[in-house]
Amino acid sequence: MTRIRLLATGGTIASRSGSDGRTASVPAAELLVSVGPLPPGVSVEAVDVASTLSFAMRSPDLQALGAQVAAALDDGCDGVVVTHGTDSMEETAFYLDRCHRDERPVVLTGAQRPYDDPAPDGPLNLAAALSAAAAPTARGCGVLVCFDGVAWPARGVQKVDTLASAAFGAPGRGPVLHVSGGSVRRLAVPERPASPALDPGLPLPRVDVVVMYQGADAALLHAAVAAGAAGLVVAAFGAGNCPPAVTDAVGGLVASGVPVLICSRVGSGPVEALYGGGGGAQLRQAGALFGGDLSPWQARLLLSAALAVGGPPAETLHEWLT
């Protein structure tokens, strides 16, 4: 018998509509009933972890969920499924992947339409996620986001549509699994870091994201540090460029011990140190680090995790990004 643990955290998949909007109130056991018969030879243990909408999740919630996933695997489960809101699912998936080095699959899923919608998408997404978590073909894929019949790798996954059922993508990477009618087919092998797993018990230092726009100055960078940020991610123009005033400020922040990680506000493609005049070449000279093709939101968690484990952030980031 294949044992799967279902960890329910709330989200649209568990939401009903009311006069004050949608609220997450459907328990894990009821979500499980909604999927109908389980795949043959699969047993599922339903556990309520939280009942929230993912835009309200905080770092301690991530740590608690990471501990729950680890506990399920330590308890001998063959896979874990996490139901979660779509708004920040890409961040939770990335964090859990940093904590996960086991061959057994961890699969996140959710819904774009609530539980009480006339045509909810949650039951099909959950059924697909359970099939993926139980499938031998999913072993070794790390943490996945399963949505609308495909599973995406945690690293690089992004919410690409606010309301459509095909809510997720992984620009430049593509899906890992195709899931249909209980059949799970491997499409690709995701890259998984060889570095040690992050301990979910480590507190995550505050890292803020500052987005570039025409005319941006350094005020928000300094305000973030004054508010307690131990590191910054800059969502830069294009392949990693900033207005000259921001680049000058980055040099001063790095010199004062605040690491700055450069990503792109563009939805696809890597950052590189290419341009002068405040661009990527000068940012590198100023001591900024570069986040490859990670979104600013996943890069925020990566830098926070690097600060949590201690040591030079540049060395840790290089190890985790290669």
Ligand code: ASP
Second form
Amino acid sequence: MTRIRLLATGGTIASRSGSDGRTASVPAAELLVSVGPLPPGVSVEAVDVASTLSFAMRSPDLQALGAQVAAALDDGCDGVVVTHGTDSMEETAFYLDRCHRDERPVVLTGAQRPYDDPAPDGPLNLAAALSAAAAPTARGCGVLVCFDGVAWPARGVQKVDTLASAAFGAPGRGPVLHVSGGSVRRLAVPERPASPALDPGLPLPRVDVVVMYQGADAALLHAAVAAGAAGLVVAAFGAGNCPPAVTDAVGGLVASGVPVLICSRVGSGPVEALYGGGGGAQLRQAGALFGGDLSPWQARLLLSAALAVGGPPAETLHEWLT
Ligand code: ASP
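Okay, that is the form predicted on its own; can I get the form predicted together with the named molecule now?
After this comes the whole thing, all chains and molecules, with the earlier chain placed first.
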């Protein structure tokens, strides 16, 4: 028997509509019933971890979920499925992937339409995620986001549509599995980190994301540090450029011990130290770090994890990003 543990955290997949809007209230066992018969030879243990909407999740929730995934694997499960809100699923997937070095699949899924919708997408997504988690072809892929018939790698996955069923993409990377009617076909081999697993017991220091726009100055960077941020991610223009006033401030922040990680607000492609005039070349001279093609949201967790493990963040990030 292939044993899968289903960890339910809430989200639209578990939501019903009410006068105050949608709220997540459907328990794991009921979600499981909604998928119909399980594939032959598969058993599923349904566990309620939380009933939250993912835009309300915080770092301790991630840590608690990381511990639950580790416990499921320690208990001998062959795979884990996590139901989760779509809004921040890419952050949770990335964090769980940092904590996961096992061959066994960990698959996140959710829905764009609620449980009580006349045509919900949750049951099909959950059925596909269970098939993927039980499939030998999904082993060694790390943490995946399974949605609308495909599974995306944790690193690089992004919510790319607010409401459509095909909610996710991984720009520049593409899907890893095709999942349809119980068949799971491997499309690509995702890169797996060589670095050791992150311990979910480690508290994640506050790291804030500051987004650039025409005329942006350094006020929000300083405000973030004043609010307790131990590191900053800048969602910069284009391939990693900031207005000169921001670049000037970055030098001072780095000198005072606050690491600044540059990503792009574009949504696809890597950042590079190319331009003067406040651009990437000067950000690098100012001591900023560069986040490759990570989204600012996943980079925030990477920098926070680097600060959590201690040591020079530049060295940790260099190791983790290559
Ligand atoms: N729209 C969200 C969802 O799809 C709400 C959330 O992220 O919890 O689940």
